[in-house]
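First comes one chain, alone, set out as structure tokens in the form predicted alone.
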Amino acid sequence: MTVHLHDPALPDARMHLVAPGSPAIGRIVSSESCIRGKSASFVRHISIDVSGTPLEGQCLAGQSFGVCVPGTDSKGRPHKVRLYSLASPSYGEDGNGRVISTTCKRSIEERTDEDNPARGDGHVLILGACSNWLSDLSVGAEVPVSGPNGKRFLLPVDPAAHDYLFVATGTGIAPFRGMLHELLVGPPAGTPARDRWTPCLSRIQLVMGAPYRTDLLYDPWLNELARRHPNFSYHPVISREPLPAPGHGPHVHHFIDARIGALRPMLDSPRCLIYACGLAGMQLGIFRTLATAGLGSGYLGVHDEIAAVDPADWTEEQIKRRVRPTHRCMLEVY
């Protein structure tokens, strides 16, 4: 990929210090619900002490780490490692890099059990092996961990040199919690990291998508952060609640499209970076919105095959195959 003048300089991220086959042992420090009120989803903010392991002080906001579930699956094979986005800043929850955290959603659904055709009536409750095991753990319990993973979805070396549009859906908020902590809150008082930290005064916009208001994660904290920092704006976008007029609410790309005029000065600046994290497919609407508004050149690489096509007419397949993010558009979808 071509590197351009305004591409961000990213830190050197250390990766794969601990292999899944030989995991390090962390311990649960806390496990708390992070949804807003009562919800059909169950999401927990889980903090893990990794002091004394190779992960201590080596996990950057925007990276992920692995959780190695003990035991075997229904076919007798060891469970595969599951990757979880770090929700902690690079200095850790404790300011010393010893405590990392993640945003864990319990996976609970009714479907056919592909590993056991005998349970094929379509009404079997399937519990995610890792998400439920991790969410069930109490303070002090051991967690086999690996990683860290990822080197691109990171804050730049000089955060003050850029403005930011963060776009999240669901647990895709996890890396932005760590990044916002790093940009605006800072390490705990009395830690060495605090002496080196300065708040970021750049423009920061967070667009957070959720199906219902009760599914918003870290919502009270984000509202308080926006109240205390005039350079930070928090925009919850609710998609499934009915509107006064017929229909339901917008998705994150609809919100960006509807407010493109207000966002244009920031997006049009070479300082601006876009980070999007959440369910695969969320990027398609964002890419189309940017290109339709004439703002795609800094963030998107468009294949010659569709360069002459009006972006409003791009098909989803064309966007998937012929549009790529640049170094100024960080993407983490799953």
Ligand code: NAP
Given for the second form:
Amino acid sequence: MTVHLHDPALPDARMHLVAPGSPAIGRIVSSESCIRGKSASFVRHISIDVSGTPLEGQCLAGQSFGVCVPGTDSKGRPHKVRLYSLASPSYGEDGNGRVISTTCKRSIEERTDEDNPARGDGHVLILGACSNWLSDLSVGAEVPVSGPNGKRFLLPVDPAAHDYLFVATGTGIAPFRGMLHELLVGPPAGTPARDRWTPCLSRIQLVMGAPYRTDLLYDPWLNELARRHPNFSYHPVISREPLPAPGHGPHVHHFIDARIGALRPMLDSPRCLIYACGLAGMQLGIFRTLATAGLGSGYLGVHDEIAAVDPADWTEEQIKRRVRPTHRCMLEVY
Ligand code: FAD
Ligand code: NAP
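Cool, the form predicted alone is there; where's the form predicted in complex with the ligand?
What follows is the whole complex; the chain from before opens it.
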């Protein structure tokens, strides 16, 4: 990828300090629901003490870590490692890098059981192995962990040199919780990290997509952050609540499109970085919206093959194959 003048300088992230094959042992410090209201989804903010392991002090906001569920899967093989985004800032929940956290959604589905043809009628309750195991753990329980993972979805070395558009869907909010903590809240008083920290006064906009208002994650904390910091705006985008007219409610890119006039000065500035985390496919709408508004050049590399096509007419296939994010556009989607 070509490097440009306004590309952010990123820290050198440490990776793979602990392999999933020989995980380190962390311990649950807390596990609390972080959903706003009563909902069909269950999402917990889970904090894990990793002191004394190679992960201590080494996990940056935006990276992920592995959880290695003990035991074997239905085929008798050890469970595969599952990755979870860090929801903690780089100085950890405690300010000393000893306690990491994540935002874990229980995976719950009704479908055909692939492991058991006898239960193939399509309405067997499938509980995801790792998210449910992790969500069930009580304070003090042991968690085998690995990582950290990822080196691109990070805050820049000089946070004040940039403005930020953060776009999340569902549990994709996890890294932004850590990043916003780091940019606006800072380490607890009395920790060495506090002495090195200064609040970030850059413009920060968070667009957060959820099906229902009750599904919003960390919502009171985000509202309070926006109230205290005039440079930070929080925009929940709700997709499934009743609309004045029939049809599906907005997704995050519809919000960006509708507010493009207000967002343009920030997005047009070479200081601005875009981060998107959550559902695979969310980037397609964001790319199309940016390019249609004539704001794509700093964030997107467009292949010659579709350079002459109006971005409003780009197909999903064309975006997937022919549009690439630049260093100013960070994606973490799956
Ligand atoms: P699994 O057991 O892996 O099941 C997942 C799905 O597989 C089921 O829902 C079902 O569709 C299918 N399945 C499983 N068993 C069967 C069966 N017998 N028959 C039919 N179908 C079956 N998740 C978060 O909640 N928070 C995060 O912050 C987060 N961050 C991530 C970061 C990265 C970089 C990545 C790659 C993933 C992240 N994830 C996150 C997702 C996480 O890694 C897991 O994939 C997720 O928790 C589901 O894992 P599970 O073990 O609970 O489900
Ligand atoms: P969810 O609550 O089901 O949905 C979040 C919102 O996104 C809903 O409003 C949904 O609208 C909307 N949405 C659906 N498709 C979209 C699209 N193409 N573009 C924009 N918005 C879209 O989400 P969830 O269950 O928490 O899932 C979050 C996803 O993020 C999971 O796949 C999770 O694995 C992933 N995740 C990734 C990372 C990472 O890569 N580091 C970290 C954390 C989470 P509808 O009403 O239309 O459904």
